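Below, in structure tokens: the form predicted on its own, a single chain.
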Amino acid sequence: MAKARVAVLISGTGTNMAALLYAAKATDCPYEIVLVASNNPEAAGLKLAEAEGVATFAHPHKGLSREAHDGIMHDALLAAKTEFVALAGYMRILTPEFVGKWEGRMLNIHPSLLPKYKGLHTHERAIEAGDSHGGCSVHLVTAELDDGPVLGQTEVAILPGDTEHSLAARVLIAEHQLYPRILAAHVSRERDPDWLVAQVRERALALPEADEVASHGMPCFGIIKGKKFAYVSVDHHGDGKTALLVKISGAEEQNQLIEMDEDRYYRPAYFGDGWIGIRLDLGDTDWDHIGEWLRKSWQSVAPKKLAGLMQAADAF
């Protein structure tokens, strides 16, 4: 199975970047570091990445708007065929537009037990508050600073006499252990059959009068007491794929889709020309697009009255 392609954004020494990079050297690590990029061409972490044979990119932000600089960084990520972004001491507030382009695929590590102590001076604030523990959190990046869903945390005890510097040193050790583990788990779920089936199920059952049954060993979704509009194939007949099967207009549309992207679309065995298989296990699934496919397939089998109600609701 191909490893997930991860780019790391840094501004300084890049110790968390190094932790991710060295973890990626393990043969069973599900990700590889394909780019280390920075807004600071003098960042020490760039030299480390270069020494380890990792591609680097740097472009200073001075004199540029946030939008312009984010656009340059985004283009560099795309050029490296990045699938996931890990922020590791990247000292830039990102624009909502940039964050939106990497929604669900950009992670950050923060030196506190979120939601406590967003922003700066986290260790000092934890000590001043009399907390028993500080720590670190890995979270998904959203437009609001340090506010995305938390994926994992490690607590670090605050010792008598601790200063912000002594606590920070121990928290940094915890960060170096937590970040690679959480990143590995997050990129792996994009290829995990159970997680992929759950994503389809959530979207399929949100459609009017939809239900789920098992058919030919596959999760199958249809209109209650009506026709089926989607299946999820998981290694069906040993094909090694996790894919969504949905209805289409016929052989011509099927051929067009396969010619457009033969890695993603395929003819599902035993289903005929009226269905298309869409790979879900490539690590870059656009779930809004999958939702649209489910909706179109549902509309193709829904009774006219039910489909009409859906169209009327969409008009408002």
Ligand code: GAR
Second form
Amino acid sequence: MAKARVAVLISGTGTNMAALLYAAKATDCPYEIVLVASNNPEAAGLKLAEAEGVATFAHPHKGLSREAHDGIMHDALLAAKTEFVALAGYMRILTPEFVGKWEGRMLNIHPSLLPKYKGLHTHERAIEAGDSHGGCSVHLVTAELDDGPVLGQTEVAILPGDTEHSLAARVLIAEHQLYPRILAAHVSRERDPDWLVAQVRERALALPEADEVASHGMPCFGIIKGKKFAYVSVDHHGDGKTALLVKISGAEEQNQLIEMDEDRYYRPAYFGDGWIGIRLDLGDTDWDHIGEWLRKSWQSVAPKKLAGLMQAADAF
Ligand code: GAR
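With the form predicted on its own done, generate the form predicted in complex with ligand GAR in the same format.
Up next: the whole complex, starting with the chain shown before.
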């Protein structure tokens, strides 16, 4: 299985970048570092990355609008065929446009137990508040600063006499352990059948009167006491693939889809022309699109009255 391509953005020392990079040297690490980029051409971490044979890129932000600088960084990420971005001490506030382009694929490490102490001076604030523990969090980046869903945290005990520096040093050790582990889990999740099935389940069961049964060992979604509108094929006959099967209009649509993207779409064996298989494990699944497929499939099997209610609700 190809390793996920990760770019790391830094502004300074880059010890978290180094931790990610050295973890990536393990043969079973599911990601590789393809780029280390910075807004600061003097960032010490750039030199280390270079010495370790990792491509680097730097562009100062001075004199540029946020949009312009984010745009330059985004182009560098695309040029490196980046799939995931790890912010590691990247001290820039990002534009919502840039964040939106990497939704669900950009992580950050923050030196506090979020949602506590967003922003700066986290250790000082934890000590001043008399907290028993500081710590660090890895979270998905959203447009709001230090606010995205937390993927993992490590608590670090605050000792009597701790200063912000002594606590920061200890938290940094915890950061170096936490970040590679959480990044590895995150890039692997789209290959994890349980996670993929859970994504389908969440969207399928949100449709009116939908329920789930197991059919021939496959998770299967239908309308209560009615017809089935989706199956998830997991490792069918040991093919190692995870795919969603939904209803379509017929052979013509099936052929069109397969012609358009033959890696993603396929004709599911035994299901005939009225169904299409959609691979979920390619790493670039558009989950809104999957939601749409489920909804269309549901519409096509829903009793008229129920489908009509949905249409009326949509029109409203
Ligand atoms: C780390 O402690 C990281 O959590 C923090 O900057 C430091 C970077 O160190 N990030 C933030 O405060 C982001 N809000 P490093 O350059 O040695 O990895």
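In this text, the rigid core denotes the largest set of C-alpha atoms whose superposition between the two forms falls within 1.5 Å. Only a predicted model underlies this, so the values are computations on that prediction, with no experimental measurement involved. Numbering follows the first chain given and starts at 1.
J.: Taking 2 Å as the cut-off, check whether the CA of residue 234 shifts that much or more between the two forms after a rigid core fit.
T.: Not so; residue 234 is displaced by less than 2 Å.
J.: Is it true that residue 43 shifts between the two forms by 2 Å or more at the Cα, once the core is aligned?
T.: Yes, the C-alpha position differs by at least 2 Å between the two forms.
J.: Examine residue 29 after superposing the rigid core and state whether its CA is displaced by 2 Å or more between the two forms.
T.: Comparing forms between the two forms, the residue 29 CA shifts below 2 Å.
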